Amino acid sequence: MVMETISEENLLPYEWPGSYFIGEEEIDAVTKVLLARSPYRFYGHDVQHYTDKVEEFYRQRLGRKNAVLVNSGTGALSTAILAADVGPGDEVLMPGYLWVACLSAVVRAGGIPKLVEIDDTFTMDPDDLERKITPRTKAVLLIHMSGACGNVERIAEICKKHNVLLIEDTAQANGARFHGKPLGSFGDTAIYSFQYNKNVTAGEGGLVVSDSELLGAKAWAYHDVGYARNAAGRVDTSGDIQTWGQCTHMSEVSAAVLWAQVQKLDMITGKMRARNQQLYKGIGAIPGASPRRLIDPEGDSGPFCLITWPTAEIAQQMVDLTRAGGVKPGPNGIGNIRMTEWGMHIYYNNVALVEKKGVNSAGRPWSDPLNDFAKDYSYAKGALPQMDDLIERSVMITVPPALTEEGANRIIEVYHESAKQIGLI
């Protein structure tokens, strides 16, 4: 499929990686589902079993025993949190660089989110994590933000040492690896997202994977109506797990799109990784520019380039000048911004969190007596000073697969020209 060309006025393509590769394969798969009149995964006139195929793809790719597709990344987080038995009296530790769904999954389960610092990998700081684990800690949510991981092995060791469940959020890092091992294969549970902004997309969609028979069975029940199903796809209430489900199934239509997309995952991430490395090398040569620390550069899935500058003022000047020079997407895209502008990815931009808004008029979970231990937890800016400083001084450039080598070179040139204007060069 021919990708869009980028004009000199707008040097960045839109940040929607998988969208550039929606083509005949996706159309053919969806057509098969519709002609079979079987858009529901469990039964129909002639079920095409695309949901089964995608689940098996990820079981094989990750070397995991269990996989269940859901209708969104948010649904995947909620399913994983419920399967982990998070509820009142529990806290879940997560980095302050996240997405609102990470917080809401815990809050809606009745638990308490507890924030952890990030380091210059832009992922969870393992030292701060270990300091903050308490007897109340039910799980750690390790979020592989912006396409790459931090010190995932050490964090896994910390969780094992403290007997705490590790959940990997791999929503923004589908296709990423750590020293050859896929992200999403380190935690007790892991989730993925296939929303439009992700490395491959079904428009919306998510996945929960695990190895534990219990976690797998609970994830299945929670994503469904609360029970197992028999071979005919009918609900079976006689099993060991009898609970309350969410009906967050993925349809066969979405799974058909996703099946075609996952065949292209390595190609998409390979294109992004190449341009990502090019930008890091070129922009990183500017005095004062500090590229994101990548423990395994070859494992980065590549959709974001993060650069930290000596001061917040310099970061803002570089954004203003380079955007004026064309380093920006069209009117509907996001790219080349100061990270303080990255919305609900930054903890203190989540108003409901800062103000401890409840999910109902009773104010739960904050008002629950079992959560009294968290009454002094603060989520306002300043709660994570190390992260606050890093975010203030950092710039994020989106790196879609449509970005060409020539386009990346022009972006690097604009950055160098801008650096000269403010005296960095």
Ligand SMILES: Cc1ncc(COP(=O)(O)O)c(C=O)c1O
Second form
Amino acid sequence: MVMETISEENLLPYEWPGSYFIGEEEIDAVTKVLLARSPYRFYGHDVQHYTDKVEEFYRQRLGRKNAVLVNSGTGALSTAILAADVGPGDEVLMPGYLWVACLSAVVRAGGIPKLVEIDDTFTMDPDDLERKITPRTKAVLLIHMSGACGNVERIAEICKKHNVLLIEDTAQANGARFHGKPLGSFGDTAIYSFQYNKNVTAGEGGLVVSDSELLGAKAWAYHDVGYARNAAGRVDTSGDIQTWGQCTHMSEVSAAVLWAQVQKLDMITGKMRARNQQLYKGIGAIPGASPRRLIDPEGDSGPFCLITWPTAEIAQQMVDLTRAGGVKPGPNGIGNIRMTEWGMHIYYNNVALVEKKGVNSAGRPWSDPLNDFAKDYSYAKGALPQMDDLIERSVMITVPPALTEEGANRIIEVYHESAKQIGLI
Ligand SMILES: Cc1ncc(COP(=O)(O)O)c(C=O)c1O
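Okay, that one was the form predicted alone. Can I see the form predicted together with this ligand too?
In what comes next, the whole complex appears, and the chain from above leads the way.
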């Protein structure tokens, strides 16, 4: 197996957490599915039930009643948004540090995304959330970006107080906790992604969890063909739910990979968290460096180290100098960038949002008369001044699970040497 290794030119080795640990266990599980000639979850020659096993794993781990696997985090978001009955006339509040799928799930459902500031936790600012809730607010999408949570308890309280549904997007924080309680167990619903660069991976994949019977049944129907299924795995059109599904099932092949991966989740996040704590301490000792505010450092799942500098110019100089000093990944990697360069994770980099492009030629949802309330909403840079300032001054370093203690020390040294060159030390 070819693995990128650490070198002086490439201090950020193999960055993608889950896939780094793909081994015999994944190969054995997939082989079982193929030998059984049963890659479909509902019926087949000799179904191995890996989808059922992974769903049960998450129900147990999160203390949730319902769990349904889907074929991507994007599919999971769509399923959760449809199950929440979001449509024309509704807005969904979400932080401006996000991923395009958070926006598209709402827009495709006919609703309006409304942006909320982030604070120095790099997740939703609860004060701005409370200011922005209106009678139009159908749901709040709390996105646990970059591996850890912010003030999740306070946000859950605000949602309860205003009687709005809380959906957690835990795509980037699988395995993270808040004072021992897993992220994904705070909201009415939560979603996960198992795409390639997530903490554990099936290549592609997603999950929707909830407790309420209605939300669970609707999530099931939307991920399927719009109806319930009977015990034999056949569609049952006679039940209460008769709607339009997306058929975003996970195959047994993906679930087999995922079953092996979830056994490794705590080991993987443990490794990344240890190195991340080392980086935060070492780089954070440089005068002017402000590490991400972690409300519960022990709950960080660890894949990203976020450091804010006094000015945008200093942030850029630090990136340029440390990359020249070797703090960069191998081919196709991401690590050590200004956060403004983090693509569609930054609201104003989403062209279709800024330009309010419709999902069809009629221009919906923006042109929908039921959404007239949102006609003055702006999504261009400047819409969230607090976030814009934070992002301009911040640098994101990926924390590969392959990073060793010595490797992390070398990264810290390069950061200190660079800080000396620009007079911070
Ligand atoms: C915060 C967040 N939500 C949702 C998704 C969507 O997941 P997927 O890529 O599996 O569709 C991602 C993926 O990168 C993400 O980062």
